[in-house]
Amino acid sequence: MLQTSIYDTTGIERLQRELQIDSRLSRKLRTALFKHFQADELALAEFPATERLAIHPLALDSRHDSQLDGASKLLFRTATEMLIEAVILRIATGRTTLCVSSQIGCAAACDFCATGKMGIAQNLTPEEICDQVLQAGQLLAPESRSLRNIVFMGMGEPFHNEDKLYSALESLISPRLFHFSPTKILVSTVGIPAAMLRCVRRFPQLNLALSLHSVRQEVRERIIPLAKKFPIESLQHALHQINELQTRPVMIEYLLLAGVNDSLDDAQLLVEWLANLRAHVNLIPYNAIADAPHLIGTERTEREAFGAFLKQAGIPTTIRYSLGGDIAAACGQLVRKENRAVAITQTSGFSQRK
């Protein structure tokens, strides 16, 4: 039987059509699920043809709560067996952020991350993006606790599923579907200025996050292969042109790597860097994987010591700390080794058809 998918609202218009179904059910519906995140069953109650409809492409496959903080860790199967992440943050002062994924994997394949290190780069579907925010939506909301902000800092460069990420935008700040407003939704990538501008250009009030991690471009070329391509002096015209377009600074990601971007030398560069720029810095641990083991994060007193500097110097900075340490907190731990095999198997079994 086809379904319809429940993001589908020019899909869903038409089999109101032809089974005669009242508009003002499918409303209650997408309201049940997408802003008030009711378990399915007493979303779908009063719905007349809920086979006709397709509300999860996900599975959920585990969920893995810290004990030592309150984040959440969801593995969601995919159609083609593979898995993905999605994070959930509570942070302390009440907020809750979700950290969803664009990707299966990611071709940016950058040395500190355990995604990159997977071998795989397959694009999730709008559909499969948005489920991610629903579900985790359903889980929170017997906990009286609501989704404030959704960042896309999971698995995969969004910028490497473009037209898939600016569809699943389109559903999560649509009246009709989730309603939030752009401002409480952040796209983070590694550095490709002409989606960048591309994005702030579709979605001006949309915050957008740029994994800097130095401004040294030997040292980014080290740890992010794809700045061969997009050298530092783009990246810096990119944010230039983004100040241009939008009011809000753009927040800058740099994940502090011991002997390698941490040196009061490389704070200011990043200060001289950022000069006449509206940004935001926010210094990030490093949470170790076994395929990096060269890498090391920068101690605590260190880290506040390359804040100071830079708030010295009147750049804002915030210095984070993790969440989740104890349910493998860095993107992609928890999947690569399933999806690789996976992967195999599907490859071996198109290998053997030909």
Second form
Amino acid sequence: MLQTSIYDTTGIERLQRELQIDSRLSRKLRTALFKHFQADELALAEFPATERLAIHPLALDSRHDSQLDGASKLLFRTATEMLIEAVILRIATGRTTLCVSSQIGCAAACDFCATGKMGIAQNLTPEEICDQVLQAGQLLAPESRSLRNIVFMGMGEPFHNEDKLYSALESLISPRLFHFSPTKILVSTVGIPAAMLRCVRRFPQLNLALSLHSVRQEVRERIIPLAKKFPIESLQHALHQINELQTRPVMIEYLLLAGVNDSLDDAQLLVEWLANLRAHVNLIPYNAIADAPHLIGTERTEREAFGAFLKQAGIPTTIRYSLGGDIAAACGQLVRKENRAVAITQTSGFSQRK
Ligand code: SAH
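Alongside the form predicted alone that was just displayed, please also present the structure of the form predicted together with ligand SAH.
Every component of the complex follows; first up is the chain already shown.
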């Protein structure tokens, strides 16, 4: 049976006309699902043709709750039997942030990131991106918590899936659907200057984060292969243009790796690099991954000294501490092997058919 996606507002209107459904019922359904995150049974109770609706493209495979802090990792299965993850971060202040994935795997292949070592990169559809938000919201509703911030910091490089990312953002922002303020959404990128600009032109109120990690071109190239394609100067130029388009500061993610990018000289270079920019630096601790035994995270006291140096120089800086360390919530460790197995079976199945 032909189903209409709940995100397809014109499709739903068509269905409404075809089946002569009272428009108040579809409006009620949308409000119940996207604004109140009601459970499916409750939200759909009055809708007469639920079999004609495509609601969840993702199946919740499992949920892992941290015993250390308020993080929960949600593992979802796509229709192609791939696993992706979203992470709920219950911050002590009562705010709740959801970290979503934009791709299965990632082609950026950063040295420190488990997702990049998966050897697969497939785009998620806008519906698959939005469903992570819907399902997380539905899980949180009984806890009387609501999602406040959405960050695209899960698996994948959002700008390698640019069109679908924008469509998902439209649904997240749309008053007819989730109606999140763009100021509560953050897109994090490895650094693709042209796409960063396109994104900010289209969504000027959105928060953009750049995973900078070093301002030394040769160091950045060593840990982020894409840096060869997009030199550090082109990123700086893009940030200046972005500052002109936005009043909010751009976020700078800086992962501290011992002996790689964490000396006070590195801090000084970062201060100089950011000199005329409106930026907020997030210093992030490294979550060790098995595939990069050569990388070691900077000790806490040194991370704090690096942060103090930046602050002293007038750079707004936040020193982040990791959540969900016990459930591998940092970046794709848990799903890596399973996906590889599925990808191999799918590929071999394909070659047999040929
Ligand atoms: N591709 C995007 C978003 C996904 S990664 C990007 O590169 O920004 C989200 C953040 O986690 C990035 O800043 C990334 O550099 C960081 N990250 C990746 N691996 C990490 C690890 N092992 N420990 C800590 N942070 C990591």
